[in-house]
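Only one chain is given next, in structure tokens, and it is the form predicted alone.
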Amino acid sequence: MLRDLVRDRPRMIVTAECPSMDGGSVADLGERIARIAPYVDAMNATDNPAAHAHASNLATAIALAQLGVEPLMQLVCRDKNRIALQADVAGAALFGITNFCALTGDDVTAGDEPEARRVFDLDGPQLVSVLAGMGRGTYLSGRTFHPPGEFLVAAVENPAAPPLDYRAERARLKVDAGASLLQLQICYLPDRLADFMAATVRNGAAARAAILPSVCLTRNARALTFMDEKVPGIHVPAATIARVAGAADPAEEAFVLVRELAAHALSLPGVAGLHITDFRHDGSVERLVRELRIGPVHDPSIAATGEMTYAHHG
């Protein structure tokens, strides 16, 4: 389980997100998430990314299950009061979904309804606390919760967006809260995340919880360019669209680059796995993973025992 690869890191662990769903069935996330589920330890439940409506967080974290999919279901703090999250974290956990992932959520100036109204109820890191509340056994207003087991309490961060130097103390502050997991914003300036994770070291927050930097697969430029242009917290730098745009192969090069970006990001001291996000769908998650050498592909204890499964079959 997640959980028990965060707690005890015997290898680096492999996140990704889930496409996802503007309607559909069951069937067709399972033909969606057919060529990366098998290579992660556990798929992300987004909760409407860039403040654009999908099929819900928990909707979505139920089907991933039921696929056999680990699920990490996502909260945001954007569109919702903390009665309602908690109610969708209650709801999660009667299906036995024990891994959440708070998140503060892209503004929705970032979406197609700029004139839907913010809640911010709560902001990210009050969030790890009411999860980590729920996750001890109660809400926040002191009744009684049952979970079902042990909660996996993650969080995000972005390692490169000013102010720079407050971005590893908000890292340990959401440590603090309760989070064992961290997954940061992609990012394509290596040396702000080296700089990011010495800092985590330093303060402690990389020896308590596990630090997935992330990684996004594409095929060309202009999705680089639309990253740096539309996306809340990212910076892509000129050369490195020109990299990918002058190339022979853009698709090879765009690859390349991810990899090279990944090989960095899991040499860096207190770094404890990957979070991938695919563009792709061209079986490039599987590709990375075994060139990486991480994964549950590349875990001996699954090796041994053929444990590693998934429902769909297609």
Given for the second form:
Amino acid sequence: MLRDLVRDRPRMIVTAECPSMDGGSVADLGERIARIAPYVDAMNATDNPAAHAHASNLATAIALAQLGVEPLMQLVCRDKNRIALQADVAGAALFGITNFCALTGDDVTAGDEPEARRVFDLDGPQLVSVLAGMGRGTYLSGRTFHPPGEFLVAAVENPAAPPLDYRAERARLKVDAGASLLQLQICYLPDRLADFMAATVRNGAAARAAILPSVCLTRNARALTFMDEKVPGIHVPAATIARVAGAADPAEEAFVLVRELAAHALSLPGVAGLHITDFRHDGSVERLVRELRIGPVHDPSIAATGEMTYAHHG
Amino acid sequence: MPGLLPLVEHAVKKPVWDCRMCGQCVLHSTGMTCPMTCPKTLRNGPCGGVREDGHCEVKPEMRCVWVKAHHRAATLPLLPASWRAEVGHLRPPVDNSLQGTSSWRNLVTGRDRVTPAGWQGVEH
Ligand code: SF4
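I would like to compare: after the form predicted alone, may I see the structure of the form predicted in complex with the partner chain?
After this comes the whole thing, all chains and molecules, with the earlier chain placed first.
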């Protein structure tokens, strides 16, 4: 289970984003994740990512569990108040789901319904504390809640957004509030990631929580430009975009870029694994984890895999 | 005169800090920057959407409230050291029932420090 991996860290952990569903069935979801699920330890059941409505976090988490994939259910503060958020946690718990990840959430202006009312009744660090409290058996009001098992409380942090010297402190605040897993925002700036990780090693966050940097598998420079311009908090340097755009085989170059970023991230002290978002849908997740020798297919307790070194790749 | 105090407080704090009368003032712990002017009303630091130039994800023309708060908590002269340190503390969820009331009175009565029974703050 993810919780045990986070606690014991016997090897690099790999998580991935579950694709968003707009219609279709649980079986269809199963088909869409077939080329990802075997290579990761858990998948994020996202909560209206980028402020677009999709099949809900709760329904997706239940569907993943039914498909035999361990879900990490995201909860964002943008769309629901504290009552509704806690109700979703209690509802998920009814199905045995105990992994939750708190996010502030992109603003409504990032989505296709910018006229929606934004809620933000709680903020990210407060939601972490509320989730930890439910794991210990109380709602925010103090009323008793019976968790079906030990909770894994996760959070996110952006290692590369200003104010840079505050990000590691904020990561530690979330760990103090009860997070034992931190998934980082996708980052195309290796130096900033290195500085962030060094600071979380210094302030203890990296020891007390498993920190997973994120990469995003795309096919071309257009996708990188889109992320740079449209996704809040992600900056892609012009040189990086030009490198992919100018390559003889842009799709291959886009993969090689991600492998380099991932190998660098995994070589940093304090890093406990990798989080992957896949927009290629072509088996690249398998290729990435095999070439980096990480995740469940390279579990030392399952198979002898030889030396696990990361810095040599790319 | 229960109605007068909020009016006076607002008259004083609105022009200087763009006070939103949340009734549980934390200005002292945020480098004298009102977190309720953040479009997401975040009380515990900047969201992940802050732009490269330090401006707000939601309002690109505005400097992120928390970039400002973090900077000011470190650099404002005359701020007591305990106030500077508090910028990194976990502030509890906003008590929405205090909206529009006087934070001065709530400070004196201790009402602004009342948190829900299940609020555990930080674990360590
Ligand atoms: S960028 Fe700063 S001011 Fe804007 S929503 Fe995020 S935290 Fe609030």
